[in-house]
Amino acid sequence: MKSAITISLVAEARGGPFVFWDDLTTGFAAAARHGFDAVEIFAPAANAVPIGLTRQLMERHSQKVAALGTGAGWLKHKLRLTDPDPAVRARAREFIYGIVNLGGYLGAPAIIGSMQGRWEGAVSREQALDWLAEELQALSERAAAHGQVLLYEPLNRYETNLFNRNADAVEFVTARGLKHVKLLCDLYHMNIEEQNPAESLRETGALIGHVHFADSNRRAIGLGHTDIGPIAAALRDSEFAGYLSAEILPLPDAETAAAQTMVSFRKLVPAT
């Protein structure tokens, strides 16, 4: 398993669960200083991430880009894949295509989280899931063309009513034949929705594509009440070799949050 930490470039996300902010150069340097293997980038749009500079920073600090968030499509532009308006769904798809293409240049998968939307009003759950499957199919095929998977994230009940639990998302991905989609398993959301997070990860198994490494209070692991030992054992048993990425609140401050995350990560994955 490898370590990653978040950098947000989205002004509208201020106060959200991202450790470093506003500047890629500073964020990469901070991540390297704390010993992280990679960064996860939350950008307002694909063209807000300069490819040349990002590659230079990756080389300078011997780091990867672990993943690219698409949540600004909802937060900033109010785009979602299950919107009743087909024009909005089309714009959402194009926004994510841009992030997927960016990931192709940087060797990173894109994340579908808040842009999945929800079913409500005149839109039935069945219709919303049909739209979601159609969009995930198209987006994941684009990702596969770049040699990447697409990461789909079940969220807690307060953020979506589509899929809140890993097992339900696994069933959906499998039944719809979404072979280039894997799950992003966020420990914060799982603390709300899963009866037994470790067992949920074991059952998800090979479909785990990425993990958000966050404690029960969305602070760094070790600053809440999550029992991380069984979770780490489940990930090892599932042969998960991807990123544990700190999508967490920068509390009490960014430097402390990063340092605490690395302390917790090193307890689970000793340096070699």
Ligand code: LER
Second form
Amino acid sequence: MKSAITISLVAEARGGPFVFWDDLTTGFAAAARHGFDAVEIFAPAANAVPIGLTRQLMERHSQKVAALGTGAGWLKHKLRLTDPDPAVRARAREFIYGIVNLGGYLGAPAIIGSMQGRWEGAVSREQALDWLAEELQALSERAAAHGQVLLYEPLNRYETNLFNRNADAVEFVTARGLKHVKLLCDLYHMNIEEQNPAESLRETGALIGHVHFADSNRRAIGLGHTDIGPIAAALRDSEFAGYLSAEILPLPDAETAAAQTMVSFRKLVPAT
Ligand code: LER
Ligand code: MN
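What's the form predicted in complex with L-Erythrulose like, now that we've got the form predicted on its own?
Entire complex below, previous chain first.
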């Protein structure tokens, strides 16, 4: 398993669960200084991430890009893949295509979290799930053309009513034949929704594509009450070789959150 830490370039996300902010140059340097393998970037749009500079920073600091968030499409523009308005769904898809293509250049998968939306009003659950499946199919085919998967993230009940638990999302992804979609398992959402987070990860098995490494209170692992031992054992037994990525609040401050994450990560994955 590999380590990653978040950098947000989205002013509107201030107060959200991201450790480093506003600037890729300082964010990459900080990630490297703390010993991370990779950064996860939350950008306002695909064209806000300069490919040349990002590749230079990756090279200079021996960092990979673990994943790219797409949630700014919702946060900034109120776009979502299950919106009743077909024009909004089309703009949501275009926004995400841009980030999937950026991921092609940077060797990173895109994340569908907040952009999944929710079913409500005139949109039935069945209709929303049909739209979601259709969009995940198209977007994940584009990802596959770049040699990437697409990461679908179940969120807690306060953020979506589509899928809150891994098992339900696994069933959906499997039943709809979404071969290039894997799950992003966020330990913060799982702490709210799963009866037994470690068991849930074991059941998700080979479909675990990425992990948001957050404690129960969305602080660094070790600063809340999540029992990480059984979770790490489940990930190991599932032969998960992807990223444990700190999508966490920068509390008490970014430096301490990053340092604490690395201390916790090293207990699970000793330095070689
Ligand atoms: C995104 O990764 C996520 O976890 C959501 O809660 C949106 O912040
Ligand atoms: Mn998350």
